[in-house]
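Quick heads-up: it's one chain on its own, the form predicted alone, in structure tokens.
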Amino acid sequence: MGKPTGFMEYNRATSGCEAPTDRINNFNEFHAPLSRKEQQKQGARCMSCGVPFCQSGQPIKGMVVGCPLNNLIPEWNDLVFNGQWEEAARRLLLTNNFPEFTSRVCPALCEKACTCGLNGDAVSVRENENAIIENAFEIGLIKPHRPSVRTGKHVAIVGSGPAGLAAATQLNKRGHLVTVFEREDRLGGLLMYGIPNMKIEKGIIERRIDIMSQEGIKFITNTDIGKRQKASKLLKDFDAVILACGASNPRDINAPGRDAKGIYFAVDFLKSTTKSLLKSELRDGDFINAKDKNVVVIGGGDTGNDCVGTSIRHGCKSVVQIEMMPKLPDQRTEKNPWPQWPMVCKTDYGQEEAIAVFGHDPRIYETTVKEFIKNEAGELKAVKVVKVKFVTDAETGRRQMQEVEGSEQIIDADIVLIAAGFLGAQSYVTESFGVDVNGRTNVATEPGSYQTSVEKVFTAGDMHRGQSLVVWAIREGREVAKAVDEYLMGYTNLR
């Protein structure tokens, strides 16, 4: 612990943020990092506490506390304070294959479990992580390392999201010959097309994949396994197969008028924008455009917020975000103590931008869609919504949703974006490989295992655990790599 009194001497400081009315004019990342000197002070705030919940990744009363990757946070915070940036990067990369991803898109479970946050402001762990990895790239520390010995074993990975990429990196490091198949035209999975450019610019992903390619990992795009190529060919040609295709079934809204023109799944909306942005800076017009339109977003999570921010950048006329659940409290309740994840209301970047542009928060709580209203041409023109309340059933003890009588409201809508989450793996993939699925349509395995019901077929990421965070996908990718390595070699020395 380099600065025992650091947490008392220095206040929390974070990167500068471009004003909402300025940043909506482009799709670029909008945070300006602190100077190295100022970032070192932030490293000094780490208490090196006796029980570092920040790195535990352990469940407490059903809720995981701290980092699922068990990042060595107090160690590299101390190294940052002492200006030992190279060693900090080495310690960081021991547990996290892609800090440049997590330091941009992870909600920082580590910070919510930080001991400093119990009575004050948490250590700025995520920004320290970002400073470490970006400095490492800047000084040339992150470079290709091809394995000196190859095992001769061939592994196929279906899906190039964070789970697939993490598994590929680990198995290649071990000396296996890895081929990653991606159905889209670009690599990265949800990092590429599911998360907007302003949260993670796509050059960040391409930079890492370029290094992985130089290390000997083979990438094949535009190949949809189960459709364009049979699963049987992979099972024949490879010694092991990892399914890491994500949770790709968007949850739909079953309401009258669902067939109206102008209703889209959020993932299709976001993907179309990113594809056009990368191809032509949106000049080709080949995307779902919200310009001058009344937008209704169904879903209050991160994806819904991304739809709000993207719609505003298009130049929408208005935007409303419908949330079925009640507004969370502004402060922790007694039932949600530290170091649990705080179940509190968060105003994210998209909502901040809506407030700046339209003068009010776009979210409407305890509301659900009752009907999509069409014009004579079958085009969406409005959404009928109704307020709901949750009551406890006296017999079962379960909370049930009920409509509030007389609370119906009509909201003008030219576009509806459904951001209600995902339900599990796509059936054409699971059926083509013949793997069992559970009741949530995720690929089934024994508890704590990554091996499916089919010989030499493994699974990881959202396809295995259900819709989750990038940090969990990386954790699962690392774990499935160990399972595959042990299957192929009889033992594993992967960490």
Ligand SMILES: Cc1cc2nc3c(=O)[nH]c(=O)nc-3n(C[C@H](O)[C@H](O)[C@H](O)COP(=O)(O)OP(=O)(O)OC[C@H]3O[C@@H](n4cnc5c(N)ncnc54)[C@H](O)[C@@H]3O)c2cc1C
Given for the second form:
Amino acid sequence: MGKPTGFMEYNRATSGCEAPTDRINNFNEFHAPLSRKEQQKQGARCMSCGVPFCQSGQPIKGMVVGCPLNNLIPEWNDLVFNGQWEEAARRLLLTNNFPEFTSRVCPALCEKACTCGLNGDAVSVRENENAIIENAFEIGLIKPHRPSVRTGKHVAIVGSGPAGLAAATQLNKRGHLVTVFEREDRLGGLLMYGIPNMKIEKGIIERRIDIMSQEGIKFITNTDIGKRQKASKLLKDFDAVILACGASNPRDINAPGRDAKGIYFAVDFLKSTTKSLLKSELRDGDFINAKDKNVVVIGGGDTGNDCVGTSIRHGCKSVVQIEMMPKLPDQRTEKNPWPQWPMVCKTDYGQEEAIAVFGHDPRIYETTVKEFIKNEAGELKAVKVVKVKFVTDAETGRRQMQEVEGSEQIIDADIVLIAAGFLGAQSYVTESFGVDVNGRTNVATEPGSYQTSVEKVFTAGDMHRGQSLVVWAIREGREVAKAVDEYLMGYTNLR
Ligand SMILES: Cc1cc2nc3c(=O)[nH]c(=O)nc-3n(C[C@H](O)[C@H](O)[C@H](O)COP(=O)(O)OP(=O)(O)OC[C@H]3O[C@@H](n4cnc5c(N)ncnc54)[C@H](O)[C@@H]3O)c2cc1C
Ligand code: SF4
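Switching from the form predicted alone: structure of the form predicted in complex with the ligand?
Shown next: the complete complex, the earlier chain at its head.
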């Protein structure tokens, strides 16, 4: 621990943030990091407490607390404070293959469990992580390392999201010959074609993939396994196969009028913007455009927020975000104490922008869609919504949703974006490999295992654990790599 009184001497300080009304004029990242000197002071705030919950990644009351990668946070906070940036990067990279991704998009489970956060402001762990890795890139520490010995074993990875990329890095490091198959034209999974550019600029992903290619990993894009290429061929050509295809089945809203023109799934909307942005800075117009449109986003979560931020950047006329659940409290309640994940209302970047542009929070709570209203041409014109309340059934004890009588409302809508979550793995992939799925249509394995019901086929990421986070996908990628290595070699020395 570098500075025993650091947490008392220095206040938490985080990166500067461009004003909402300025940043909506483009799709760039909008945080300006602290100077390295300022960041060092933030490292000094870490108390190196006896039980560092921040790095535990352990479940408490059904919710995981702290970093799922068990990042060595107090250690590298101390190294940051002491200006030992290179050593900090080495320690960080021991547990996290892609800190440049997590330090941009992770909801920072670590900070929610930081002891400093019990009575004050948590240590700015995520930004310390960002400073370490970006400094490492700047000084040329992040270079390709080709393995000196090859095992001669061939591994196919289907899907190039964070789970597939983490597994590829680990297995290549071990000397296996790794080929990653991706059905899209670009690599990165939802990091590329889900999470918008303002949260992670796509050059950040390409920078890492360039290094991975130079390390000997083979990437094949535009190849849909199960459709364009047969699963049986992969099983014949490779010693092991990892399915890391994500949870790509969006949950639909089956209300009357669902066939109206103008209703899209959130990821299709976000992907079309990113594709056009990367291809032509949106000049080709080849994207679902919300300009001058009334937009209704169904789903109050992070994906819904990304749709709000993207619609505003398009220049939408209005935006409403519908959430079925009640608004969360502003502070933790007694039932949700530290270090549990705080169940509190957060106003994210898109909602901040909506407040700045339209003067009010776009979210309406305890509301669901009753009907999509269309004109004679079949175009969406409005959405009929209704208020709901949750009541406990006296017999079963279960909470049930009930409509509030007479609370219907009509909201003008030219575009509806459905951001209601994902249901699991796509069946054409699971069926072509013949792997068992569980009740949630995720690929089934024994608890803590990554081996599917089919010999030499493994799975990881959202396809395995269901819709989750980038940090979990990286963890799953690292864990499946260990399982595959052990399967191929009889033992593993991967950590
Ligand atoms: C809009 C949105 C915003 C999000 N924001 C955040 C965030 O801010 N922070 C966070 O931590 N998490 C966020 N998430 C969740 C996070 O992106 C996912 O949990 C994570 O990307 C899952 O990684 P994965 O590797 O398992 O799968 P994915 O990232 O989904 O990648 C799977 C890849 O497999 C490919 N594929 C699928 N089937 C085939 C096939 N048959 N053949 C070849 N390729 C195939 C897909 O094209 C895709 O590229 C967000 C999700 C969405 C949808
Ligand atoms: S990966 Fe996420 S939870 Fe882990 S240290 Fe980084 S920001 Fe915190």
